[in-house]
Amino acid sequence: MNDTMTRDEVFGGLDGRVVLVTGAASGIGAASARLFRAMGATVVGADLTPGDGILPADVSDPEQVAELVEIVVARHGRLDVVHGNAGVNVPGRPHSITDDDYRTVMGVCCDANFYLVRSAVPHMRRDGGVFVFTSSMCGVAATPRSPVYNMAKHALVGLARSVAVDYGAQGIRAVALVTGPTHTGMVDELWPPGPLRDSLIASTAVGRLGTPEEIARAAVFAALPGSSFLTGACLTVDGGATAGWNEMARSMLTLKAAT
């Protein structure tokens, strides 16, 4: 790289690229869709809640995922980036998780991303492409009372690595975002103000929750052409929280020991 290169030449833009974002109606997904558009991409969002530029889809259903990908390609002629972001958690310990709870969390957080890969890869094998999966700190360490969520987020790390080794020679990359505590609707629901939320915040080195926009920047960075050597990897964007994860887990176990 010479000293006269512009910023766009270093990082590359996303003009002409087509991006599919799941879980795009709110939180990280909505922020990701906005930022991908700001970078010049054509963005199609998908969510259970349809809206402006958002297609209705239950991504835990393989047939709906296949149809979603075909719609994107039919409308725009290509698919370059998939941000598999949809997620849900049902808290509890393994002995209390019902079959329906298990299927819901695994379906949205894990199975959906496999279906996205299976459906999108045939359209990427000519020109390459990028998968960005929203994993979590729960993808590299387990938090109490989230057994299925932990399983699903760990699986996304394995999926990113599998995509990288199976399709790297065809220019297809995959990255798992290891996200830390982020101010989203799901966090507000599962971690309302109180001791548990305080321990969540205290686990970060920066002493606060992240914002969806901060996670979205990492997703876009992973997808940029200039990130072409980044694949099969975890990109950690957690405010330093993994350094305090064990401390937070102990606090949670103590507070929830009787439940």
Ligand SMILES: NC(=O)c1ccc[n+]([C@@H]2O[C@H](COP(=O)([O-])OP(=O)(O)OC[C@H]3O[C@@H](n4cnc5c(N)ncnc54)[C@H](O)[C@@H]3O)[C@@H](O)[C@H]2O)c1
Given for the second form:
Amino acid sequence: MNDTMTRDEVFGGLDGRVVLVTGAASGIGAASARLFRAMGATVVGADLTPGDGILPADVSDPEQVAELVEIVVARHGRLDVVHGNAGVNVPGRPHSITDDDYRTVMGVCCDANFYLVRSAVPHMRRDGGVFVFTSSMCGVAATPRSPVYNMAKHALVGLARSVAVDYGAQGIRAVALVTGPTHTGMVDELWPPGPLRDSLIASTAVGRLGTPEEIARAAVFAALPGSSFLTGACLTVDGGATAGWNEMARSMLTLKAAT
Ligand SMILES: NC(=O)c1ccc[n+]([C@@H]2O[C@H](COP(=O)([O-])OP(=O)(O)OC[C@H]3O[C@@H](n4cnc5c(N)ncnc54)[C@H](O)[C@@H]3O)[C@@H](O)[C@H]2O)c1
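Next block: the form predicted in complex with the named molecule, after the form predicted on its own:
Next comes the full complex, this chain leading.
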């Protein structure tokens, strides 16, 4: 480090890096693919719904994940960053969750990311690499009516730590994004505008939903070469939702202002 560093030298760039983003057809994954591209990386997306630059894959299937990784490496010669982002929630209380619902949520939110690690690590051994997993606030505390989602998102924190411990010496890092309520299709479906949506917004300190881009920026930050000491960690991007009792703070501050 010296006094004459350029802006690019502070964090390093992603030119020439190859990035795989799952769940890239919408929401946070689409924003991540856009932002990684804007940073100079070559991006391959994967989703149930194929599209421009998005390969079709059900990431809960280990064979499809293995094939996906092989296609990326065959086409681009390397794989530097994996953003394991695909996710789905089937709400319900524990006693009402069916075997199918359980397998769907665990398969997409949890198992898929293990398959990605298993398939991608052999290609990262020479030059290192980064895994970014879109966990959630549900990875550090439980949301009601989402038992399997909570379990799966907690597991991603464990997976990031395991990757860090097992491969740190080979320059492979892993970060779990602890993301707060973000305005995507998932939120529109599960928390439509109304009292439920209002309670979600009230859970944040900033008093609004995040944008997919605000989450994607954290994924890019985690993947930058300059984030080289960031691994096995949760990166919290939640508008302050897990920082404190925001609803209580709001009522107390309102009362205080009134007196
Ligand atoms: N939106 C939020 O408030 C929020 C909060 C915390 C965490 N997250 C997480 O962010 C991630 C992205 O979700 P989003 O909010 O952008 O929702 P989204 O529904 O817009 O995106 C999810 C994407 O995953 C894809 N997907 C689902 N099952 C798949 C499968 N089997 N194989 C491949 N792709 C599959 C979907 O087709 C979709 O494009 C998810 O892991 C979600 O759990 C979202």
